[in-house]
Amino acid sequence: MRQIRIEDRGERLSVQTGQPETDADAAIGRAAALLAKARHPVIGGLGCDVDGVRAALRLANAIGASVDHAATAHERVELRVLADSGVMTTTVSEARHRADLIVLAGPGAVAWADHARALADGGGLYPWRGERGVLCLATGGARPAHVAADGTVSALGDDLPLHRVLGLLRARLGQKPIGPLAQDGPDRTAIDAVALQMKSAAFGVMVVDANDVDHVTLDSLQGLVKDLNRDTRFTTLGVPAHHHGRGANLVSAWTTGDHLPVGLGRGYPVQDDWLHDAERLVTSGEADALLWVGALGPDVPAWASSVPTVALVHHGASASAEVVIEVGVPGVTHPGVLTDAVRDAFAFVDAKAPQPLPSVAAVITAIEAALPGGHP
C-alpha cells in the first residue's frame, strides 16, 4: 500500500460571501491545484444541502473524481436492495397516522422512534383507525418510550438476530414448517401470535434502520411485507439516513442518473459501491486527493491523513487536512434545501443565525472556476 505522508498545517480560512479576500482566493487556489493534479480524486462526507451536492458532482465531473457519501448503510443497504428486489415505503406522517401496528425491527428502530418522537403520539386524521399496537422484533429487549401505544408493546426475538426472526416469521406466515427452536428462544406459538398480530392490522408499518441490518436482512424484511400484503396492506418506514444522506443520493439520482458513490473519471457516470467506495479509495492508495465535505458532518475521518485532503467543515469542526476551508451551515448560518426528516421530503430552510461564511456550493464553484482552464 503506497503511504503519502504530507506535514498536517492545519490552516482555517474563512471565505467572506460577496467580497473575496486574499486569504481566501488563496485558499481555493491551493484547494483546486491540489484537486487538479491528483490522477484519481475522491469527493467523500458529502453532508450539505442540494447545492452543494449539484456543485460537488459537477466539479467531479470536472477533474473525473469520485463521488460518495458517509451515509454508506444507506446506500450500500437501503438503495442496494431497492435495485434489487424493489420495496413497498410509506411517509412519517401517514404511518403516524393510520398504522394500527407499528413494528419497531430491530434496535436502530426503537432508538429512532424515541430519539424523533415522530410517533410519539397516535396522530388523530383517520378516527376510524382501530387501537394502535407497538411490537418490537429483535431489538435486544430495547422497548421505545415514545411511541404512542393503545396497550402493551409486545415483542419477538430479543435474543435473536433480526434475519432469524424474520425468517420464522415468514415461514409460518406462509405456513410453512420450521425446524427445531432453541430452547431459550421463542416457541411455536408465540411466533404464530406475532405473525397473527401482523396478519390482523389494516396498515402495518415496519420501520427499519438501515445500519442494522445487511441486504440480504431487508431483503427478506420487504419481502416478508410484500407477502402481508397478499391479504392486508402492510408497508415500511426507513430511519433516515444521516448527513443528508438521503437527500444527496436523491441529487445524485436525478443529475447522475443513479445513487452514489459514482465515478466520473470516464466522462460519463458509473455506479459501483465497491469501485468508488470512498474509503475503500483513499486507504488502498488508489485514490490520491480527497475533498471532505462536512458542512452537515462528519468530521474529517482518520482514513484522509493518508491522502492531501480539502476539509469544507462547519464552524467548530476539527479537521487536519492540506487546506480547512469554513463554510456555513444550512439552515443555521445560511438558507438551503434539505431532505426533512419528519416528511422525507425536500424543504427550504431558512438561515436561524446567519454568518458572513460561504456555502458549500460557493466554495466548490470557486473551486472549479479556479482550475486550470476553469472560467472564473
Partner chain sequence: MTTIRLMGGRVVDPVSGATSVRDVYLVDGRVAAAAPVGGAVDETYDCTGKIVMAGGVDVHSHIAGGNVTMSRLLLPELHVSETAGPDGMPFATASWSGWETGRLYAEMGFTTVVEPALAPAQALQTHLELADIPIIDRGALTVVGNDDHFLSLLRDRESETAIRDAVAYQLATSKGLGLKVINAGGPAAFHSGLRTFELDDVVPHYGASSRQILTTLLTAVDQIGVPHPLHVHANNLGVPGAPKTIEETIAAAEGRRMHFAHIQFYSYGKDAEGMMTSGAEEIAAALAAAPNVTCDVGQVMFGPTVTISLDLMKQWQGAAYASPKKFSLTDGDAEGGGVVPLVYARKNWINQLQWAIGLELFLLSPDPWRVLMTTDHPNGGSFTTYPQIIHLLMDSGERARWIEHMPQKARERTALEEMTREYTLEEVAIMTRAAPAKILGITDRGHLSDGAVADVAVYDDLTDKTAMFTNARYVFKDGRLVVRDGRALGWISGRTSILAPDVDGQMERRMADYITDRYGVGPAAFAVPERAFGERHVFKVEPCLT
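Just the form predicted together with its partner chain so far, so send over the form predicted on its own.
A single chain, with no partners or molecules, comes next.
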C-alpha cells in the first residue's frame, strides 16, 4: 500500500484508496519497511484461513522468507509415520456413525473429544452398529464427558505412558509373553481383557493427538491397529492440528510442492524441518525479522521478542511487537475457507459476527504491495 505526499495540502494519501492515510496505512508501511530490509525474514504462526496462507506464501516468495506453522511439530509426527510405514485413518463422520468402540489414546484425545464434541452425537445411519463402548488408554485418569456411549466406559494404564500400554497390548494380541509388570500397573488379566475387547469390536476407532506422542509411539499405535485388522475392522482418527495446521500444510503442498516449513529464499521452494523451523531461526539469530500471523491463534511467542516483529493478531489480543495490526477471524468476523474436521475437507464458513476488520490475506497483500517495487 504505497503512499504519496500531496505537498500543497500537507497530507498523505493512500494510493490504493485515494483517501487520506490512516493509522492502518502507516502500520502497513512500517511493516513493509521492516520486512523489506531483512536479510532472512520468517513468516510464522500462520494461524489463518486458506486465502491467508496463500497470501503469506506469495509474500514469502517476494521477500525470500522461510514459512512455518505453529503446529508444525504436530504435523511432522503424523507425516513421518505416513511416509515411513503408512497409516489407517478415517473421518469424524465415519467414526461417529460406524464405531462401536471408541478408543481414546492419551489425555489429548480425551481433551479434544470434550472440547470439540465431535463424537457427542452417536450417529444413527447404521442401526446394525449395536452398543458403543469407550476405552481410555493411558489417559492419566481423564474420562470423556461428551462422547456418546451406550456401552461401558473402561480404562487401561492410567499410570503408564502410552507407548508402554501399546506395547503390552500388541504383545498379548500376538499371544506373546510379557515381562514382569509393575505392582501398581495393570495385571495380565486386565491387559488380556482389553485386547479381547478391541479384537471383538465390529468397527473400532482409536483417537490420538499427535501432540501427546513422538513418531515412534504413533508408529506403534498404527501397528496395533494393523494387527487388529487381521481379525476385525479398526482404524484411527487423528486430532486436527491446532490453528488450521492441516489446512496450511495442504495449501503449502499444492503451492510449493511440499509441506511446511518451507524456505523461498533461493528462488525456489526448499522444504527442511530443521533449516526452516521458525523458532530455531529466530532464537539462533539467523532470522532478522518475523511476521507472526495469529488470526486463529496462537499468541505471539516469547521468543519473538529477540527479533523485530510484525504481528497480525485477532481483535482484543495482547501483543508486543514493533508493528501490531488487528485482523479479523475467518468464520467469525468475515467469511473464509477452513478445513472441516467432520468431513475432513475444506469448507466455506460464513461470518458469525461480522466486523469491519481486514482479513489476513488483505493485510499481507497490502504489505507486499508496499514493498519497494511492489504493485498496489
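Numbering follows the first chain given and starts at 1. Computed from a predicted model, the values in this text were never measured in an experiment. Take the two forms, find the largest set of C-alpha atoms that superpose within 1.5 Å, and that set is the rigid core.
Original post:
After the core is matched up, is the C-alpha of Val337 off by 2 Å or more between these two forms?
Top reply: No, Val337 moves less than 2 Å.
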